[in-house]
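Listed next as C-alpha cells is one chain, alone, in the form predicted alone.
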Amino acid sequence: MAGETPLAATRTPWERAVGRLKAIVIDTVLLALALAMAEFLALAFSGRRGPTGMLLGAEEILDLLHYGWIASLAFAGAMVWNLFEHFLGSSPGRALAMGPREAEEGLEWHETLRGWFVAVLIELTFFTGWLVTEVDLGSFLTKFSKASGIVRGLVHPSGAVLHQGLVLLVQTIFLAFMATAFAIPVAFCLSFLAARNLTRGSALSRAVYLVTRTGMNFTRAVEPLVWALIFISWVGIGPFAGVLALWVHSVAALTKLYSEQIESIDPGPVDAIKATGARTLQVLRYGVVPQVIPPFLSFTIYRWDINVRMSTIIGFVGGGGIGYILKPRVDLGEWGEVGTLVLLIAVTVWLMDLVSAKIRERIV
C-alpha cells in the first residue's frame, strides 16, 4: 500500500485491521486525556473547579455524562485523524501500533503534528499534575525555621537507641532475605508460562500466559505496603506479615524480570533440542535454563537490595524490622533516635549496594 512502511505493507490485511483498530483505540484515550486535561486547567484557573478535579457542587450522573461527551469527542477525533492521515501525517496511535508512514520517516518531532500532540499532551500533564498534587513550592522555601529542629537531630544521632535499633537491623536484612528466598522457586516456575515465546503453541497455553501475566501485573501493582496491612490482619503484628507482603511482591516483580529474560534467550539451542524429539521438560532443562541462570542470579540479587529497602517502610505499618521502632519516633518528634536509626538504615543499604554490585559484576 501506498505511504506504508516496509513492514507495515507486509503485513496481511487481517493484522492491518487489527492494527488500525489498535490505533483509534490509542488515540481515542490520548485525545479524551488530553481534553480533560484542557478542561480541568480551564477551570481551575476559573475558580470553578476545586485542586482534586472535582466539580464543585456538581451531581455525580451529571459528571459521568459530561465525560461520556468527552470520550466521544475523543473517539471521533480518532476516527478523523485515522482517516485523513494522508493529509494530517500519522496519529500517535498509528505510530504505536504500525509504525509512522514511510514519507514521515527521518522528519523531526516538531514537523508532525504527532509531535506537536504529543508535546502538548505532555505539557497538559505536568501542569494538571502540578496542581492535583498542590505543589507549593513557596511553602518549601519559606519555612526551613520548621525543619531546624529535624536537620539538628538528624545530624546529632543518639546513641539510646543503638542497641535496638542493631539488633531490629538484622531482623530486617533477614525479613528481606527470607521473603526473597521464599519468592525463588516460585517466580522460577511461572516465568516459564509468562515468558511469551515458550507458550505459543497451542490456545491452552496461550490462556496460561495470559492468566499469569494478568495475575502478576496485579499483584505487583499493589504495593507492598497494602500487602504488609492485609497480612498483619490475617497473622498479627509481627516481621512474618513483612515477609509475607515481600514475598508477594517478590514473586510477582521476579516472575515479569525471569520472565523477559526468557523472552531475550537464543532460539538455536532450543530448536536444536526440539529436533532431537526430546519433551517440553528436557527442552526447558537444557534449551533454556542454561541461559538464564546467570541473569536469574543477578535478578535475585538486586530483588534481595530492594527487599531491604523495602522492609523498613513495612515496619511502619507493623510489619517488623527497623521501621518499627523508627515510626514511633518520628511521630514523637525524638530526632536523635530518628537520625541514628536512619545511619543504620544508611550504611547498610549502602553496604549492600557495593556487596550486590560486586556479585552481580562476577556473575554477568
Contents of the next structure:
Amino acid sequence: MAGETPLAATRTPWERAVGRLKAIVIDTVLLALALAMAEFLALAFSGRRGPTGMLLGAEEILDLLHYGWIASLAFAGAMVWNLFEHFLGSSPGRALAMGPREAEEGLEWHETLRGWFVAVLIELTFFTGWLVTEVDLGSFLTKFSKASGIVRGLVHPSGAVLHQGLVLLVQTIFLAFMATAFAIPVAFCLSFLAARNLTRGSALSRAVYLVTRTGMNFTRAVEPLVWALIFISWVGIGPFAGVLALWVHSVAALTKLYSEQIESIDPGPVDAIKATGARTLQVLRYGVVPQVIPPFLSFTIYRWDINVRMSTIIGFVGGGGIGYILKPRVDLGEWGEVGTLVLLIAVTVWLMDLVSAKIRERIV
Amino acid sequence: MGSGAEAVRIEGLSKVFDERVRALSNIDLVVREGEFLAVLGLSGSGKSTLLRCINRLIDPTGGRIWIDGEEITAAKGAQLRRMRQKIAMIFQQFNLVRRHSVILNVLTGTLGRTGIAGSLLLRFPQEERRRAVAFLERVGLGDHVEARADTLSGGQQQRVAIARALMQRPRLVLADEPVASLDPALRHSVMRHIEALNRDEGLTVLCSLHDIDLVKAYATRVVALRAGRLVWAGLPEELDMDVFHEIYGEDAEMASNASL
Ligand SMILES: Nc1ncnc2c1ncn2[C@@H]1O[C@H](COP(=O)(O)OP(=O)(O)OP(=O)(O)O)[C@@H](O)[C@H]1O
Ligand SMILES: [Mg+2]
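Since the structure above is the form predicted alone, I would like to see how the form predicted together with the partner chain looks, so please show that one next.
All chains and molecules follow, beginning with the one already shown.
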C-alpha cells in the first residue's frame, strides 16, 4: 500500500474542510428528501380525509407537510451522521463530495449503512412518485374506449382539412427553414467566441468566452414554447412569432454544437497558418473554417429537421404553422380532422428525417 | 558555412508549461546565416518547444530571441507577423489544410503579404499563382496542382509543405522532425529538398531529427537537448559513443544500434 496514497490523504486541510461542508449539505438534502417522502407516505396511508370527507389528493397532502421540522431534523441528522461517520460508516454526502472511505471499498451495498440509506431512498422515491402523480392503472387498463375516437379518426381521416392542412404544412416547413437560416450566420459568428481553444489569448477573450457560453446556455435552457409566448406578445400571433422563437433557440443550440466542433479541430493547420505570418481572420479562414464546414452543415440540417417538429408544438400556442389549426380541433373533438393533421405531420417529419439523414451522410 | 552573420540568437530561453512542466531550461544558442543546424534529443527533451519558441507559436516564460538582429520575443501584432513571414516552418504532421487544393495550400505561404479581403475569399494574385506552380514543379508535384491535399501520400504532402515554405520567401526554415512520419525509403527524397533550401537558396535551417544517419548526411552543425537543457554542440562528424551517452543516457546503445 506504500505507493498508493489514498487521495484524501494528499488533500490540504482547507480542501478537506470544504469537502466536509459539501458532505453535510448533500446529506442534509438527501435526509430532508427521505423525511419529506416518509411523512408524505404516512399522511397518505393514515387515511386522513379532507373537509369534504374525500380522501386527500396529492396536492393537499403536500400542503400538509411540515417542511420546517423536516429541514431542521435533516440538518441535525446530517451533522450526527458526519460527526459519527467513523461508527456509522461513510455517508452518501461524503461519498459524493470526497469519494468513499477506503474502509468501505470492496464491501457490497447491503453491508454499509450508506448502501441501505440509498436503497431506502430509492424505494421511497418510487412509492411517493406513484402517489404524487396519482398513477391510476385502473383507468389506464379499462377506459380505453373513451379515447377510441382519436384512433378511429386516425384510421378514418377526414378530407375536410386536407387542403388547409397542406397549406399550413408548407408554412410550417418554411417557418422552420427561416428560423434555421437566420440562425446560421449568428451562430457561426458566436461559435468562434464560444470556443475555448480560440479564446485563450487574453483576459478579454476569456471573458468574452465566458459571457457567450453562459448566455447561450441560459437561452438554450428556456424552452422554445416559452420563447414563442414571449414573441407572440411582442410581434403578435402568427408564424413570424414562431420563426423568432425557433430562431432564438436555434442560435443557442447551433452555437453550442458549432463551438464544440471548433474545439475538437486539429490544431496543426492553425499553427501552420499562424507561422506564415497570417492575421487572425486569415488563420480562422484557412486553419479553422475548412475543418468545421462539413460538420456545421450536418448540424444545421439536423436543426432544420428538429425545428419542423418543434414548430407544430409552437403552433399550439399561436406561433403559426399546422399546430395552429390542430389545437381547436382537439378541443372540439373533431377526431377525423385531427387524424388528417396528425398524419400530415407524421409523414412530413418522417420525410425530413429521411432526407436530412441522407444529406448528412453525403457531407461527412 | 558557420561564418556568416547571426541568423538566430537565443539567450537564457526557458519554457515552463502549466507552471509545472519544465520543457526548456536556460538555453543559449547562436545560429549563423547559411547553417544547417540539426537539433538532437530524446522524445520529450524539448526539441519542438525550442523550434516553436523561435517563431513564437509558443511564448517562452523566460529569455530572449533575436532573428537577424531583431528581437522577436518583444514583437507584437503587425511586427510579429512581419517577422514570422521570414521564418518558414515544416511540421512532422505536414499540417496542410486537408480539404483545400494543393495550390491553395502553397498559396497560404503568402498570407503574410496578401490583402486580407481577397485572401478571405481564397483569391490570390496571378503572379503568386505562377510562383506557386513553379515551386510545385520544383518539388516534383507539377501534376498535382489542383488535387485535394489529403489525396496525396505523406511524402507528397511534406513536399507541398516545402513549397508552401518557399512561397513565404523566408530567411530561416524551422523543420520539426520533417521526415519522422514518413517511410524510411522516402526520407532522403524529402530531406534533399530541405537541403536544397539550405544549399541553393542559402536559407538558414534549424531541423530537429532523431536519425543519426540523417544528421550526418545533411547537417553542418549539431546541438543536443536533454531534459530541456542544451547538453552538447559540435560537428556531425564528432558524434560518437561518448557523445551519445551524454545525449541519450541509458538509451545510448539503443539509439546507436538503431542508426549507426
Ligand atoms: N502544450 C503543452 N502543455 C504541456 N506540456 C507540454 C506541452 N508541449 C510540450 N509539453 C511538454 O514539454 C516537454 C518537451 O516537449 P517537446 O514536445 O518540446 O519535446 P520533443 O523533444 O519535441 O519530443 P518529441 O520527440 O516527442 O516530439 C515534454 O515533457 C512535454 O510533455
Ligand atoms: Mg516534438
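Since this is a predicted model, take the numbers as computed values, not measurements. Rigid core: the largest C-alpha set superposing within 1.5 Å between the two forms. Positions refer to the first chain, counted from 1.
With a cut-off of 2 Å and the rigid core superposed, T112 has a Cα displacement that reaches or exceeds the cut-off between these two forms.
T133 is among the residues whose C-alpha shifts by 2 Å or more between these two forms once the rigid core is aligned. Once both forms are overlaid on the rigid core, the distance between the two CA positions of F84 between these two forms is 2 angstroms or more.
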